[in-house]
Structure formats: structure tokens, C-alpha cells
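The chain below stands alone and is given in C-alpha cells; this is the form predicted on its own.
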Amino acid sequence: MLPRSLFPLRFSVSALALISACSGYQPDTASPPAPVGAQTQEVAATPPPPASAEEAAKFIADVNEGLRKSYVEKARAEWIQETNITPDTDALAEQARDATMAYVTAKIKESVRFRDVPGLSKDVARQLELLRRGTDLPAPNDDKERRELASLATAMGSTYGTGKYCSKSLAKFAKKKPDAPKVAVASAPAQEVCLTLGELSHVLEDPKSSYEEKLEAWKGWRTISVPMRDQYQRFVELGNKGAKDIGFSDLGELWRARYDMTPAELETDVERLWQQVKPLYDDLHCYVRGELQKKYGKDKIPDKGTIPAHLLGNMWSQTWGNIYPQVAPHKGEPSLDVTKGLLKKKMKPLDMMKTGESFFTSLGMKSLPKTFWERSMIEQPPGREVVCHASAWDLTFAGDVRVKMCTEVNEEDLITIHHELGHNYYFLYYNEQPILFQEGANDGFHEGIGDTLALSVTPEYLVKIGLLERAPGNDKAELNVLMRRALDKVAFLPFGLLIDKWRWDVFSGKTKPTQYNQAWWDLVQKYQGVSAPVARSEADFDPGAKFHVPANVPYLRYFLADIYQFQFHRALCKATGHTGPLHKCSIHGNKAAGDKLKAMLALGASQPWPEAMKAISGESKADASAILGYFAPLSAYLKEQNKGRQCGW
């Protein structure tokens, strides 16, 4: 299973202190700055004189300096809060969000004056556009509302990060933490244990847990999001106000405007990609439903219908790799159990991280800096609350890269390490660019880089590093390999779409607050063919049980990354001279592939994403034919196995 990860976006909504002015540039205004905390007043003013290209260049230079100062402070505040959640660190994070929202939104508004100035250089014009569309959460004009929005963002994030569900019947799934201080839970009755998200997820992943235990864990985690419902409604109202203040109809339009095409063009292109891959997903769904029916019976999984959400081995049914043993095409073939290999070699989380780094350096890429190993949080520290959701960080925009993970010794986290290090290497290769260009070509590129390398973690590579005894040697075994990967990559595709489709409708007002939960499950059923295992109501807030909703992280990036990574992989394999099946290619150790990858990473966001796509693949359009080609042998197998089954839902 490949969890989707978050890295701190350059235009996210936190910083430790407000940068009151950039170095040297002064906005045209007849009034002195308002005191901190004062309400901004509308005043009549003489229109400023026409701006020049030279002034625009000066403005952008100063904004880059101001953003660097602001984002370094922001990153430190976020790092402290996420690695040690306390009321004090929450307060620092809240102050940071308020400060940066005010600063970035002010600069976006000031930038409007320069948008149509004649004679702008290409670089200045692009940086002005990236500034305008770069924030995920612009601040409302009203100071009080801005502070309220920052407070809501912090509160929801803290609620998620500290969420637990207490149970007697699931107590056996709680991890033993001998190094942790013994803290009694005052509200918990005797023998009741409070489980974290990770522990509850293990219940769903464990093939030995019962149907009822899986159901309780699934329902239990969703109790943590109920208090967020009213907060999220207000959060949307205030976020939309901020979006309107900088020229967008709502937050959803702002998010869709950042892909070097109009929001409408983006939606059309995304639908094109989805229609390309939907037949493959439908065949996988049909096959998996049939195999699960053999275990759970037709009373729980009918011939034609949805799959209950708690039976797919993941808290959100977003990836299905944990049910591989139940649905493997050919049992008895060589073991693909990488976790077993990790344990046999007695690897620790630090060893796994070193293994991930070695893949990147084998391509001729630089080693991670010494500070990475000194400052990263690679394991969950005892005795304090942290956000365990894996993420990659660049605290200085000049090489202080880190990973934050509660790493466990298993295959899932080995793959996640490759994903997170992909972010770190992107940071390292574009960090000489101006701050406004220190982004991926688009956010899907950033998410796709590490996953591209993970596609080269083939059985042959795993044998080479001693994590598998032998690689598959026949077609049956290769189908097992493809099935295992499809349960993560193909199964994820509709989930990658539906979260932002839900939010776009919420932001636009199409989905009313009284319809939040119903609209969520309508989309889950429509796109995934999955349904809630028990009745849900508007008293619940199931979207909030997924990290990216309370954290306000756009999610379309992950769908795009799932497409891009196969396109990248195909291009890099071509650079190595590989001519066989795409799923058998590994670029490990190939400097030609590394050179092509480094050239694309170094561009950052300095060029529209089609140019970055062209740099790595020679193509300027997203294309799902690579993922379809990769899984072609499995696709043929699924179609054969599904004969006589009632596919669809």
C-alpha cells in the first residue's frame, strides 16, 4: 500500500511571524500601515500611476526575499507543532497561519497592479502568475475573520493528529509501548484501550481480524471527525471569502487554476484521463469483489453491487494492497513478502531510509545532507503526540531537507520512504531557483517523482538487495507481481479524484452543509464502487476522517501523480535502452536515466508543466497509455477471470 503524502507547500497558510514589508519595495499608498490587529478600512485613494516593467521586476525580487524569510519561519513553526503537539505548539501554529495568510494575501493583491504591464520578462510574468494562484487558503480582508480561519485550521489539524478511539474489544490490537510513560486515560473505563489511527488501521489490514472487528475499527476512527463538522462549514465560508478577495469565485476555482490551463480545461482533461483508465479499474473491482465474496459470502458481498468499505484493507479503501493474499491470481508461487525479508535482515527504520537514499544515489544523484539524518523524525518518539502522516520537508529552501514518519518495518513504509525522498530530492535540485519557482512543475509532478522510482523496485531489484529470495520466473508469478501493484496503483485512481470533486462542490455551494456526508458517499459509490458498511447520517462527518480534508491539502495532485509516474517511468526506461515489458524495467544504477530526471527536477516551476513533461518524456500532454501498457498482461487476465460475473455496481 502506498499512502499519499503531504509536503509543506510553499504557499500554505502558516508562518511564525508576519513579515510586514519586503526588502525595499513599498506599495503605493497614501496611508501608513494599520496597527497590528486593526480592522482594515476602505478609504478613497487616488489611483496609482501606471507601473513599469522595472517596478514589476523589483516587486518580484522583493517578494522572493520576503517569502523566503516568511516560509523559513513557517516551516520551523509547523515542524515543531507536528512533531510535538501541545497547546503551546498549537498556539504557535495558529499564529503562524494568521501571519502568513495576511502577508501572502496582501502581496497577491499588490501584484494585480503589475499583471498587464507591457514589456514584462517571461520570468517575471510567470512569477506574478504563480504568486496570484499559489495559496491554498487566502485570507479574508477582515482581520478578525482571518484570525478565526487560522484558528479553525489549527484546531482541525490538532483534532486529527491526536485522534483516538477507545475500545475493550479491540484492546488486543494496541501496540505495546514499553518506553512510553504510563498515562492513565481518565475517561476510559478499566480494561478499555484507546487506539491511534495506526493501530486501528492494523485491524483492517490484519487478515486474522474478524468482520466485526474490522467494522468496529472502521466506525471507531470516524468518531474523531464528528466535532470538525461545524468547524469545517465555517472554514469553507471564510476560505471562500479569501478566494473572492483575490479574484476567484471560490476556493475550488482557485485550486483548479494552478495547472497552466483554465479551470474548465483542467476538468475536461482530468475526465479524459479518468475515462482512459476506468475500464481497467472496473475490471479490477469486479475481480476483487468476486474473490472477497468467496470469503465473506453473498449476504455481505452480492454478485453485483458495491464492496463494503472496511473489507479492502485500508481505512479509506484508497489502496487495496493489504488484501493481496486473498486475491492473488496464483497462490504457491515465489513469495513476494518484502516485509518478511526486512524482518529477516533485521532492518531498522534508519536502515530502510538508507536503502531508499541508495536508489537515488545509484542514478548519480547527490547524497542527502548530513543534517537530514540528524534532524529527521524517522520513528515515532515516545511520550509525545505527533502527526504520524508521512511528509517531506525543506525548512530553509536551501538544503535543510527532512522526513517526518512514524516508520514501521514493512513493505508499505519502504515504498513510502521512496515517495518521501522523491520530494526531498526535488527540493534539493531546484533550491537555487527563486522562491516562487521552488515548486514542482505542478503538484502532481512533486507527488509522482518518488513513486516513479518505486516502480523500479522490481522483484529482481529486491533480490539484488536481499529482501526477496528469488524473483518470479514464469508468467503466473509475474501476474502476481502485477496484481500486487495494481491493488495500490489502479485501485487508488478513483479515490484520487473524488476527494476534490467533493470539495469543489462544497466550495461552490452545490453541496450544502446539510448534505456533506450524503454527497461524500454518493461520490465514493459512483467512482469507487464502495459503500459504507453501516448506515451513515448527517450527524457524521466522514470526509474529515481523511487527513487531507481537515489539513486543507488539495488532492487532485495524487490522481495526476498516479498517471504521470508511469509516463515518467516509460521515458526513463527508454533512456536506459530497456525494450521489454514496462513492468520488468528498473532504472536502478542507470546514470542516463538519472541525468534526464535531474534536468527535469532542476526546472522547478520555472516553466509551464507541459515543458517539464517534455524535458523528461518528450511529450507535452498527460497520457494514461503508459499505465495501461504497464498492466496490459493483468488486464487480459482480469477480463478472462470475470467472464460470467456481473460486473459493475
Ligand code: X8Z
Given for the second form:
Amino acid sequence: MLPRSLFPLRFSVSALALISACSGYQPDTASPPAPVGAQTQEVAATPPPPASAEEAAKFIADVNEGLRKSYVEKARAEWIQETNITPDTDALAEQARDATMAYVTAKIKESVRFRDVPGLSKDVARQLELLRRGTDLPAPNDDKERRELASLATAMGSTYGTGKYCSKSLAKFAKKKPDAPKVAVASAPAQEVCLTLGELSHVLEDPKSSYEEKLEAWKGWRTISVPMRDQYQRFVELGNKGAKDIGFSDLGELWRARYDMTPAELETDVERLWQQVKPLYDDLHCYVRGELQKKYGKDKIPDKGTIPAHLLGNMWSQTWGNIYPQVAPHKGEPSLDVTKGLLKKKMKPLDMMKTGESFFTSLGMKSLPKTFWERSMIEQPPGREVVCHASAWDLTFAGDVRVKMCTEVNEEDLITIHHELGHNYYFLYYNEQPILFQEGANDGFHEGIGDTLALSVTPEYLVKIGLLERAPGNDKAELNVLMRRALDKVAFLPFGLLIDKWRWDVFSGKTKPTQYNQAWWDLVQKYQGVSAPVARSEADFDPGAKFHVPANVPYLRYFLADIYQFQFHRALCKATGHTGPLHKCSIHGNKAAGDKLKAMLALGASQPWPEAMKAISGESKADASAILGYFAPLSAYLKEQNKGRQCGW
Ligand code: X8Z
Ligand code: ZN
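Moving from the form predicted on its own, what structure would you give for the form predicted in complex with the ligand?
Now the full complex is given, and it begins with the chain already shown.
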């Protein structure tokens, strides 16, 4: 997490926005936000004298100090809560969130008087803008409403974090608890057991679990979010109030105002990127549906239909890597079984973390601080409730970085480790910046760093570190490797887009509370070509069963990161002198690539993101040609395989 987001935040990297000569978007100053709290109300009664550039600089310096204090207090309270959820830690975290929300919102409102001051330095002007756009959840003016908002966020976060579904028929999927009897008596009637998200996810991931078991796990997890429905509705009302009070039409507009372009320009740019990658997604969807049809039959997966959401190996159908064995192009050829390698080497979560760190240090980057190893939560601790969703933390803005993960020994978590460490290294390299610049160039950059390195986890690299005996030596095996990667990276694209499409419409009021669930499934169907395996209704609240909704973490960042990481990979590979196909490149061990990366990380949010993009790639726009180029051989294969199939849904 980046402690600056105002909510159960974790990695929530906030925004940045450009005020410069060439910026298209200037905030609407015609109707300055209403003042907040007694102090500012007094100010409003007696208009302040015109502010000077010096005062603005002093204001920003003070805010940086105030933010440091407030964020650190909040981060500590949240760390304790998320690694040990109890009514007491909930209450303390809520207090800290409330205090930060009050502080940040008050400062945003105070900052209005400096906005148009002549002679502002570029840095001060940018920090003023980042302050205004940086919060994921501005507080409403009213103290009571602000506290209510903080309390709703805590309640939803805890409901998600402690959510369980109890079942007899899925009891065999529960992890053996240390105090459970070692030998199960086969004839004994099954006891009801309450399963966590991790355990329910295993049912969906397991190629041996039945259609019915998968369905029960899928439905079961969605029972945990039903109580969030009314809370979320109120949360939206209050969040929107807060956004209006700082001059945005709603919370969605605030979230879209962070990309050095207008919210409308952002939507157009995102649509441009989606149209670039959609044909590749459609081809993958068509192929995967055809292969799954072979297993489940046409009655379950009809031609030209959507894919039932519980058959793609993931609770939200967001990445499909777990069904790789069912859809591998060349089943006889060796594939990359990283999990097997990890288990064979008897690696523990800590060893996996060390492997992740060694990738970063191989690029000439520093080692993680000693405190990282002492203070991180790398495995799920026994006997207490924790938020298992992986996150990276910067507690002090001065090197106390950590991860919180319930790591399991498998390939997916090895990749997640690289993802989280990418956040931690960003923290470490922009530590010299003022707090308001201690952000990613935009939030998609923050999400894309670790993933960029993970793209270099090639067969050759795995051989180098002893996780694979031999790199696959022919085109068929190579295609298997590309397929495995596409099942994560290409499959994710529409999912990365639709969560915030849903929230933008919810925040703007286009989607009414009575339509929450229907609107969600309409988007899943439209973008992913996936549908709920059983009828859903407005008594359900399926969006709440995805972490980022109750946690209020914006999601567009992951869509952008999915595009950017291939752009970064292409640029870093160029720096290593790599020629040839992009999917064959690994930057591991290359200092020139490391230097380029470090230079970009150190900028933080001090420049508009196109400048950071230039620093690493020489390009100044997001460009999906890198992801398309990377998967070009697979794309040709998919087209060939899909001949005679009716694609689309
Ligand atoms: O939430 C995450 C990370 C933490 S920033 C584990 N991710 C998204 C998700 O799990 O839905 C990474 C990829 C997408
Ligand atoms: Zn992340």
C-alpha cells in the first residue's frame, strides 16, 4: 500500500496531474469548493488577502510535513489492523483513516487560494495539483458524515478480509489446520467447514474438482458481499459528496483526473488502447472457449456463447493461467512448470521472496533493508484474521518498506512477489522526493514495475536459477510458454477495464443502486465474454466480492499497467542490446536496463507521466504495439486454430 490513499488502501497509488503550459486540463476555478470545518469557515467569513508565490511554497512545504505525519500514523494503524483484524484494531485504523481524511480534505480546500497565484514555481504548482487530485476518497464537509464514511470503509474491508463460506460438500478443500486430526476417517459424515477465499479459490484452480464443486465455491464466495450492498450505496453517496466539495462532479471524475489529461481525454485514450488489444483478446477467448468445450460439452459451453465464470480457474475470471493444462497448444511438449520446480527445490515463501529480490539486485539495484525481512508478513500467520490480499507498504517514507502476503509455493505467487517488490523498489527510489511526489508517474506505472521484471522470468532465466532443468528447445514448446503468459496478461485486459467502467457509472449516478448487479454482469459479458453460471439478482452484490471494490482501490491502473509493462520491457530489452523476439528477452543481470529503470523510478510523480515514459522508453504515449508484438507468434497460432470456429459472443 501507499499510505497516502485514504482508504484501506495498501498499494493505492494516487494521482498526479499536470499544470503546465501544455496541459489541456485546468481545474474549474469558477466555483471554488465550500470551506470545511470551523477554522476554514472563519477564513471564508473574512476573505484572505491575495496569496503570494512564497506563501504557496511555504504552504506546500508544511503540507508535505503534515502529510508525512498523518500518513505514517495511518499506515502504522492499518498495518496492525490488516495483519491482525479485531474489533480493536478496526477501531484504531478507522480513527487514523478518519484523521487523515480530515487533514487531507482540509488542506485541499485551503490550497484553492494558491491555485492561480502568479509566479508559482513549476514544482509547487504541480504539488498543489497532486494534492487536489491525489485522494481516492475526499471527505464530506460534515464531521459526522466523514466519520460515517471512514466507518463504512472499515466495515466493508473487514467483511471482505474475514469473509468465509461454510459448506459440508467442500470440506475436503479446507486446508488442514495444525490442530485438526491428522487422519480423516473416510466413513465419518462430513462436517461443515468454513472456507476462506484462498481455499475457495483452490477449488476453482483445481483441475480435478468437479463442475458442481467449482460452482459451489464460486457462489459461496459471493455470499460474503451481500451485506455490503447497502453500505456501498451509502459509501458512494458520501464519497461523491466529498468529491463535489473539492470541485469534481463525482468520485469517478476525480479518479479520471489523474493522468495529465482531461477525464474525457483519458476515456478516449483508454478506448484507443482497448481497441488496439481487443482483437487479440477475442482470438484468445475463441480458442479457450473451444478447448473448454471439449472438456465440458456444448450444453455447458455453447458455440458463440459466453464462458461460464467458474471454469476459468480464477474467482473473478481475471487471469486464466490455472487452466493452462487444459488449453496448452502442444500438450505433449514440455511446458514451464514453475510450481513443480519450486516444490522440487523445496522452496519456502521466504526463499521465493529472496529470489524476487535477487532479480532487482541483479540489475544493480540496492538490497531490501534489513527491516523489510524483520517486519514483513510473508506467510499467513496461524490463529488470527489477516487481510490476505497481497500488498506493498511504505510506512515511513524513509525506507521502512514491507510486503504483506499469504504466500503459497506456486508460480502465481512467485509472480505476485515480483509485482509487490516492484512497488517496494519504487518506494525506495523516490524516497528523496517531497511526499507529494512520492507516487508513481501515474498509478499504472506503480503497478507495472514488478510485472515488467516478471516478464523476464523466461525459461532460460529459470534454468539459470535452478527452477527448470532445461529450456524448451523447439517452436512448439515456445508456443506453450507464450500461451501460459497470454492466459494471464491478455485475459486480464477486459477485466482490468471493466471494474472502473462499473464504478464510474455508479459514481456518476448512471447506474442506480437498484441496477448494481445487473450493470456489473452486463459489463462482464460485454468486455470479457463471460457470464455468471447461475442467475444473479439485485439481492446479490457481486462487485463487493472483488477486493478493490470494498477497499476502494481504483482499478484502471492495472489495465494501464498491463499495457505499459510490455512497453517498459521492450525499452529495457533495447537497452540490453537484445534483438529478436521480445518474448525471448530477459533483462536479468543487466545494469544498463537497471540504470534506465532507476532513473524513471527516482522521478516519482515529479513530472507528468509522459516524461517518465520518455525517460525509460523514449516514447511519450501509451502504446499497445509492444504487447501485440510480444504475442505475435501466439496470435498467428490462435488465428489458425480458430479457423472454422464461430468467434465472438
Ligand atoms: O491487487 C493486485 C496486487 C496488489 S496491487 C496483488 N493486483 C490486481 C488484482 O489482484 O486484482 C495485481 C494484478 C491485479
Ligand atoms: Zn500492485
